[in-house]
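This document starts with one chain, in the form predicted alone, laid out as structure tokens.
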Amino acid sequence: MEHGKWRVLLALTLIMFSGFFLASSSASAADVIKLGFIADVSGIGAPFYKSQKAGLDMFIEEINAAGGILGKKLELVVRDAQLKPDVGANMARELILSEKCEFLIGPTSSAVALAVSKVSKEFKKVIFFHTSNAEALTTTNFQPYMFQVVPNTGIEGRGMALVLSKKPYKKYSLIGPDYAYGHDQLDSFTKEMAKRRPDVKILDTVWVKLGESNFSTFIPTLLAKKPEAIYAAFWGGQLSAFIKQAKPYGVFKQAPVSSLYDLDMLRATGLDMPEGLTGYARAPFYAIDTPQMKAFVKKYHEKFKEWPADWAIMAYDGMTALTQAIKEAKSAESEQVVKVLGGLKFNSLRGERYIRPVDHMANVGIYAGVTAKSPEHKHFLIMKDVKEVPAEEVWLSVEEVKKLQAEQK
């Protein structure tokens, strides 16, 4: 008798305690936000993912020590998608079923995007692009849940063709990798470029494997219709060993390149890189005069004691967007932040910036310029005389967008 008495204590113990850390978790997941990173983390997206994780964890740890988001603090769960769109697909909906993530965080390839894209839609939850940017995301592709605060490809090529059409130069070959990012750009910079001067001929585009780091069989290709200009739509590693590899064969004798030129590629370039190449950048710290940004640069350098590239910067930015607008939703749930996302103002380290309603897009324009050597920067060139080609004068219109978007199948 006494035996069963004792386990019946037992057995409403343990009820008890089992309850109590029941409760216990409950109330530990509902006061966080869980945000999924699907990262590209290996190979040549390795300099990106640093940067972006170094612009999250600071954005996260600055929120975090505020009291957080509605008084719940973010918590950042990272999964790599390898520049595999499969990959990143099948991380996207690990990190929503088995993570619990309620936003989702874009990866660094334009493929890899296109991909999680479709995964955000299907269940519903809104994902940020800071780095991936081929425009079909807010085109043919578009879907509410997601939102862009990159300049998207077209962006880029169109707002390149504005600056280079003042350029003296007629004849320009074109090279870039052979996938989504570099076909929209490219495609973008021809018909920009066709509008702006009718004089203009492309006379040749060589398309490359994303991730070749071999040009010895492109680069004669690539000048064998003596271009005055090259226009290259590379990025990363891949444009760096592009741009070692060119000047032993004279490209930049014969035709200046421009390309992307970030922080992150100037710095593996180093002094490699030649001087007096107009190129662009999305987000130049050196050359962006806010407020925000001078902050956010001071901050960054104190505590990772280098300067902040551009994915740093536009991934602080998607965090600024995104907590805005759970604020102004009153809701950590994206089927109620969706509802705020177009026309959402937010206070960006470029400046006060808006999501457009039809696609999403926020109306970050390009930064170009020329590359030169700083005295502040002795291992590195950064771009003198930089201008912003404001978004507004290069996106697409409503009226285009609409009708790419009514072409989705």
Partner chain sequence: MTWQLFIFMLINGLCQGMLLFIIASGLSLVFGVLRVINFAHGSLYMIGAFLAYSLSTLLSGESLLGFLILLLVIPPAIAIIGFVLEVTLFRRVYREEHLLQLLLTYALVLILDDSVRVIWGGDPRSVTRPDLLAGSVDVMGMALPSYNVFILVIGPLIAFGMWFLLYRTRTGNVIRAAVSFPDTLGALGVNVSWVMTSTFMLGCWLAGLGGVLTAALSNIDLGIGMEKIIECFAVVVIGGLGSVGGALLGSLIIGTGLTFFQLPFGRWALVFPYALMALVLVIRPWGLFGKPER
The other form holds:
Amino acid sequence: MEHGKWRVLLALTLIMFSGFFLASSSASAADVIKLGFIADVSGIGAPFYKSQKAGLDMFIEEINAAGGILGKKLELVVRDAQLKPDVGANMARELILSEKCEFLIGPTSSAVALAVSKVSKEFKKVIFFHTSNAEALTTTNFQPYMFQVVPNTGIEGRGMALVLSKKPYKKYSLIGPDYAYGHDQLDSFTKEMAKRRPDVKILDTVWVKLGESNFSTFIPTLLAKKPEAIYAAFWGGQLSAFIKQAKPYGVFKQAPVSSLYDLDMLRATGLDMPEGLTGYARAPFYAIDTPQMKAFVKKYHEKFKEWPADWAIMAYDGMTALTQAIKEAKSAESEQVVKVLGGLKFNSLRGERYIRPVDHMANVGIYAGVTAKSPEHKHFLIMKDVKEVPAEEVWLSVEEVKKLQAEQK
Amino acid sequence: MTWQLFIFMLINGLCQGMLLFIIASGLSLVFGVLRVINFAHGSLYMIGAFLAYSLSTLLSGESLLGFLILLLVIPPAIAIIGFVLEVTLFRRVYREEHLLQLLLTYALVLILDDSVRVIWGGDPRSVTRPDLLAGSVDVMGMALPSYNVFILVIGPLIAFGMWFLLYRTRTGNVIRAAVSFPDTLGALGVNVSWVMTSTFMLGCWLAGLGGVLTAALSNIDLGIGMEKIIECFAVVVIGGLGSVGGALLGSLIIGTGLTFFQLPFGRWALVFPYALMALVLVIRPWGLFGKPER
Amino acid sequence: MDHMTSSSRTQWISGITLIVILFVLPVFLNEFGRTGEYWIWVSTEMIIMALFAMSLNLILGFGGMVSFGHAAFFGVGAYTVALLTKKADLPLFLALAAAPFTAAITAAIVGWFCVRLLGLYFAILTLAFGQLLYMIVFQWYTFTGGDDGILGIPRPEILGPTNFYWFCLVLFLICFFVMKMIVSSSFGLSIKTIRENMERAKFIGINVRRYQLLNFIIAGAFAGLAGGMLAELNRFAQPDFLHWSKSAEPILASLVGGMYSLAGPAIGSTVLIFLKIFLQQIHPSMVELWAIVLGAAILVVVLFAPSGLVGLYQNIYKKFQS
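I have the form predicted alone already, so could you send the form predicted together with the partner chain?
Below is the entire complex, every chain and molecule, led by the chain shown above.
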């Protein structure tokens, strides 16, 4: 044992004690409701984060201007999960314990969401997911403190299978990110397609690491078996990188690509986006015709000088549901709020919606359409002929959900 | 697999390999002369890519001229950064043990990567390909991006240029001598520290060039440096540490391997570079083209 | 401890004081409600990472071999616990007991190839094997959950935050004293001889490769235990645990703390984790600059104080005495 080591340790322990006192001295005020936002700030989720944050900021500003809720102001605390589940879970723990957040707001990545959901369960704090949407969150990994206001991967995969089953294509190749979201969605798509169109063949599924942006080795593989159509489960920066690189490989001449064409992705891809591709969005502002949406869009555009992307809309809707639950529970504590969340009806920007008690899933469907140029938007394409595929048509039945939840691991 | 598809895949894979070669050869060259494995090589590559993005927004890209300016300006800029790093930091640890050298370059990775985050933020970026290179070329009835063809042309040019520099010029003789007989060089009246600095700058120049080329090939974000350095590592180890020819072979094996194995093995193809690297190290630790340590 | 001088007696006293403080710490922290619970959690993580750093130092500091693949064994331990508890429904204690074994077996296979190489090539080969294992865990979606990792590792009711802290502390202390015994045993002396002068070690009849391999396996086993403990603390395992950047963490900790002593890496690791969280507590955006701060600190240590904090303390102490 070398000289004086114990004393170094002892000295350090004392320093850390004092550090702990310094760090913990920042106590929080009692008259605010703290919302912990575990976000994916950087990487392929970056554009989504900006929209989410804008939607949340706008909502909180409105509520606080009107005197807050139950007399308390809302306060948002943001942490970057960097698309990494371990970082997300640690941040969630830190938000609950150290920042004293009573409610959590979920991230972009479903893998992070699954990890964060476990923390929310452990500490019995409500978490709502407005972007991350693995169906597993509501089935095999269901826990009563989570609720979801975004169409989940099951609704998306089965919804698009429903839309595409009406098209003549018989040979599909699939490509998607190799994590929970990609697997959940492509599974749902494949199963539903097999049910609706037994004659359709899935030739190949190409898995790409989440965040990988060089598709040079994957695209030739995707085309090798000569598919008639391609279904891609990418999102955000990864999808727009895929579309941009697919073009010079002649992908669109060979087969149309269907995927999640949300506003942020369309804006990022710009005029590189081909016309006439069938795709879907989660909440396209230009295709939802409700008075609430019109008012929201107008205000949003005045405030941020740009149009609200799906993520801003869904984040806003999530806050609407959460604050309404807080009002109905007459309490800002997760334990009370969670009692009214199941079955809650709320007035979302997408119209009247409710949260299904069995899996805490809001009845939100996808909006399917075809990409097209629009005279109002010079720098990017939008979708035309947009129709909502109602959640009720494609979500799992209560029996199926219960069966999956019973398998919970 | 039809033979047309085979040829197409081969060309596509070679293109990937060539890009990898440009970056990895810099790493190998620097190791050969300085005997330091520079983890920060990937970070310099990333900085090159982000600088290319920033400059391209100023130049209003899409014109071939703008892209050529990027290719001419960014790599020397990275070489200058390399110059500063070599003179202020690397020079001080050449005589230290390997661990301290590795840690020094790893510290640089932490500092440089985080600086990129602070300066450019976390958004993914890309450089628009010039119109001339944005289309595609018909290869065996399939479309190959003309940009890939461009890389396929640049790669061998760089390889030839490096061969010429190393084997046909006096500087090259000195560099090669520095690789083989580092101790006797000073006695011959060669300014060894100058050789080291300029080799390091050349390595950084290559990293910068790779960065510019990548920025227009795919999206760039904060993770690319860490990811690329480990790929380059595999290349350099397979080819032989310090051997530029080995780096060329290693890059082409990995580039084509990744493309071909994707079809039969799917996601397991990505294990291939590391499996090959481990295999080579076990059988022939000094790499295919390298020489056993003295 | 060769002889009981007055300075070694004060060492004993401060050592025992420290252990007592560490045991009482959570009782004290529990007074602070949720904030206290957070710091108990952080302290548990510090204990686990300290064990990980110390395990690496058996090969790094005492063996003089730079391994860039040590996280692989840490990760194997983590996945052992995750898979055994989740898929085989084994109780936690059995799974934790299995972690060092699986890690040791992995280390035996990897080490058998690696110890044949020296210096830089040893470092690169460990890196290669580490990345290979990382890629296998990453790609094997049906078994390891791939990128998603394995979530929701069960925790026995009695292991609340405080009890788990004590549990980890006891494990850590046991490991600490076992390592201390190993280091001061004849085996440990042989390892140090190999580090100082391999030719001489061969000459006096030490089977260099076998000793190095054995040391590599022991270090891997401790890393596996640490990995299993972390998986249980976080209640998940994920491929990043095996990534080469994770292997760098204990190296940095050893460098900062000082790699030629047993406790040095533990100190280094604790200081680094504390600094990072402290920075974040001052202001969340400060954490953005963490890597720059860490990098700069390492540069300073590499250039000016290669023997780390403990070495620095010893130097100052010596000057003070003379």
